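First, one chain by itself in structure tokens, the form predicted alone.
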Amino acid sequence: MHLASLVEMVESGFDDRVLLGTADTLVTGTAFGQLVRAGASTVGDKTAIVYAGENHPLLPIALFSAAWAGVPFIPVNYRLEDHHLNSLIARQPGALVLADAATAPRIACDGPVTVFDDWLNSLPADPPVIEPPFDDDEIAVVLYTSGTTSEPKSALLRHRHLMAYLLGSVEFGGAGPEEAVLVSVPPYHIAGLANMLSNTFAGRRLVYLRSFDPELWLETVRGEAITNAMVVPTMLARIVKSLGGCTANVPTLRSLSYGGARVAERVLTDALRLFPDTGFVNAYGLTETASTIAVLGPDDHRAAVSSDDPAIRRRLSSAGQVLPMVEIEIRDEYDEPLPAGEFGMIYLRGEQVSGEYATGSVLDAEGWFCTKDRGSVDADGYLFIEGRSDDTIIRGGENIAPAEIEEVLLAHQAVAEACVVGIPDDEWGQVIQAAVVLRDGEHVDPDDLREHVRSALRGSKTPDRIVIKHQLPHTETGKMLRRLVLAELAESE
């Protein structure tokens, strides 16, 4: 199926139901379809719709307009430094570039940049008829995902991948007319995209938080009678902290899902206590799998917290059980499947699994995708994630490439070697620390090195701590033994 089919389903199934917006921007199913067709009519010969900006109440119109026009939707990280932001946009020549008012002046591309609100206000009331392609093998969304190098990869999600995820995990029209979801995850994150699609499919009103603030999040849940919400671990930690030990007082909130990185058990148990009437859901997935592939549901959370059985309580740290439409294998270093309870590399297979980049597919001959996460599945089917097999730091749900920070450190005249790692942290999931070796005869204060990084990169990529070492561990072939640096820095915390 094609995402354009979802537009027609929404129009007929939710014609008078409010699907988007707050009190001043309400959009029904009928109006949704009209806006999508109008948006598609503005695409013309453009190759894609690129969106660079924060969340917006009518953001789904851009995605579905792209689908109706038969071009990809490409949300980019507007928080990047200008040269990185523009390099990503430059990968999409001939695209219709939409941006929020703050980001638009930062963009330098061959064509014009249109402020998203201006684009919405200019949509024709009586657009020409456009027939969508309905080819489910066409690319629907391109998401940029960071790995161990500083150059992001273009992950491709086709219509069939996204629709397989929706049809396999969401009931069409399953939400009641009173239900509303609060989306505070940025639009360039797979979780933000999945929230947009799954809640539209369910018929649940989408309310967007333009930028996250814990007090504003709580106020919006109460003021908009939010029934469902999704946060990344850093957001959950900040919400818990803002409550100061008091019960959340969010009577309408039925479900709170979290994902994107590991949550500290202390933060999670505090959250369960402060949201006593809310069901918690841990969702594990990847960009390349079109979002969620495993879920730890509310009953599992309650059972784990209340149980004296260590095996059941341990499930609180799991990603839950794999969805029935996804196959999983845990493999050893020889690519052989491992038995229950053994840790190895996680491989996935299923209709929603893309495993494809602009450079080509990375699926093996039998359709398996290597997640580059290490984990295990216990005898009861619960998936436990040990961590990334590569070196990516996940800070606040954001993937950060150590190589990018190391390059900046090595550019300093006093630095001979540098190793950047992620140290576990209750609030951020991981914080950034670095070990450096100075050149002979050089002296520099670690705080000056931190300022050097901050001046070249944004604050979220600045190491929280830099330690000066006499030497760093290497293999015989000269490769940095990052795991030893990580262990040493963690021990010296």
Contents of the next structure:
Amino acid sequence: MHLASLVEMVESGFDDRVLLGTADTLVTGTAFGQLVRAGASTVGDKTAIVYAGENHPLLPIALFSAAWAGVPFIPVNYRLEDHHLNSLIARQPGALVLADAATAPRIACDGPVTVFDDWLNSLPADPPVIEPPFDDDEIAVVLYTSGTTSEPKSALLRHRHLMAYLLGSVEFGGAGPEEAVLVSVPPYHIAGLANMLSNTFAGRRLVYLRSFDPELWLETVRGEAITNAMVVPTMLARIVKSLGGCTANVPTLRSLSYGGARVAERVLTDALRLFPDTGFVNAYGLTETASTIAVLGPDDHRAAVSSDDPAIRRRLSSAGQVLPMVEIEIRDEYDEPLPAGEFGMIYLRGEQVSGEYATGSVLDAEGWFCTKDRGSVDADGYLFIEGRSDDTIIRGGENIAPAEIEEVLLAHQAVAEACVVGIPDDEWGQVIQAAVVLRDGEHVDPDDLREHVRSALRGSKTPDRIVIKHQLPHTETGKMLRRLVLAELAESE
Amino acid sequence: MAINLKPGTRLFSAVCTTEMIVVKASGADADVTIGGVAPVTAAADRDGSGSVVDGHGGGASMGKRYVDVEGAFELLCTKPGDGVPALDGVLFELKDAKPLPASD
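Other form of same protein, the form predicted in complex with the partner chain, not the form predicted alone:
What follows is the entire complex, opening with the chain shown before.
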């Protein structure tokens, strides 16, 4: 199916339900359809709709206008430096370029740049009728991967991938008319895109935070009677910190989902305590899999945190169970499937799995996508993510996952953040080094931290050097920029 | 009357408020009804006459999926109504789906 069909479904099912907007600009399903048709009429012979800017209450109109006009929607990271931003926009010549007011003057491209609010205000009241192409093999969205270990790649998501995800995991109209979701992930990230699509499909009103701040997030949840929200782990950590140990007073919040990077167990157990009446959902997915492929639900979270059984307790750090319409295999270095409980490379297959870049598809002959993430699936089907295979440190022939050492460092009272990397070394191939950020007011000797790791793991997994930093570099969605940490540590030796 | 069913084809009951969209189909023509009467494929084509045939009512629910006995066609209800879908006179079955927690 095609996203244009979703517009028609919205008009049919949610005609008088409010789906978008703030108090002064409420958009019902009927108005949504009118705006999309008007938006599509402005595309003409443009090749795509590019959006460079912050979240906006009516951003889904740009996405669905592109779909209705039969061109891709391409949200780009407006936080990039000017030359990077412009090089991404230049990859799509002849596009309709929309931007927020702060970003528009920074863009230099082959055509005009329109401020998104101006575009919305100038949409024709009586647009010409456009018949959408409805070919679900067309490209719906192009997203640039965050590039934590290499340069950004343009991932292609076709209509059939996105609709397969929605039809497989979300119930159309499944949200009650009182439900509202607070979106604080950026629009150029797969989570931001999935937020738009899933909640529109569910009939849940989308409320946007233009940019994230923990106090503002809590105020908005209370003020807008938010029932659902999705955050990345760094946001969750900042919300927990801003609560200062007090229970969050958010009676309407039923579901809080998090994903996009690893969350520290201490942050999660604190969050579960401070949000006692909220259901927690951990979602794992990739840009190339059209978002979520595994979820750990609210019951699993509460069962894990209150269990004395280590096998159940451990599920708190799990990505949960794989969605019914997605297949998973864990393979060894010879591409052979591994039994339950063993760590290896994660392969995925299913209708929502795109595995395609502008440079071509990377699916194998049987349709499997190599995620380049390492993980394991236990006997009960719970998926555990170890980390990117590119991050694996090979020290003296031994494969070492940075995540294992980072978990031990993070369990130390003084440590707020940790990043473990492999530094090239003539004798060992790679040696282990770590950069840590301490919690406010804490002091610790790096040698004591090394001893802490040695006592929990063993000598070969103990960092040869630990450096204390004021901060570590992250993407906006909380992924550690390991290549920058590695470069800094290698340089400072 | 046979209708060509493709994913995305919309079906408006001619005799009640039920609206469906085709989610899965082979692209073949099919003798499909809603409320026992052939539906129309555009809202404007509804003439408001007729009523739901006995045995073809009971209610189609918002967001629910309906599959034919062979599993060749799947319809999703986008607007509830009294009439339910049938293929060659045989009612579609309600598809059992376990809801997943909202993850985004």
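Here the rigid core means the biggest group of C-alpha atoms that line up within 1.5 Å when the two forms are laid on top of each other. Note that the structure is a prediction, hence the values are computed from the model and not measured. Residue numbers count along the first chain shown, from 1.
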| property | result |
| --- | --- |
| Large Cα shift (2 Å or above) at residue 486 between the two forms, core-fitted | yes |
| Core-aligned C-alpha movement of residue 454 between the two forms reaching 2 Å | yes |
| Per-residue C-alpha change between the two forms, residue 364, threshold 2 Å, rigid core fit | no |
| Rigid core fit between the two forms: Cα deviation of residue 467 in angstrom | 6.6 |
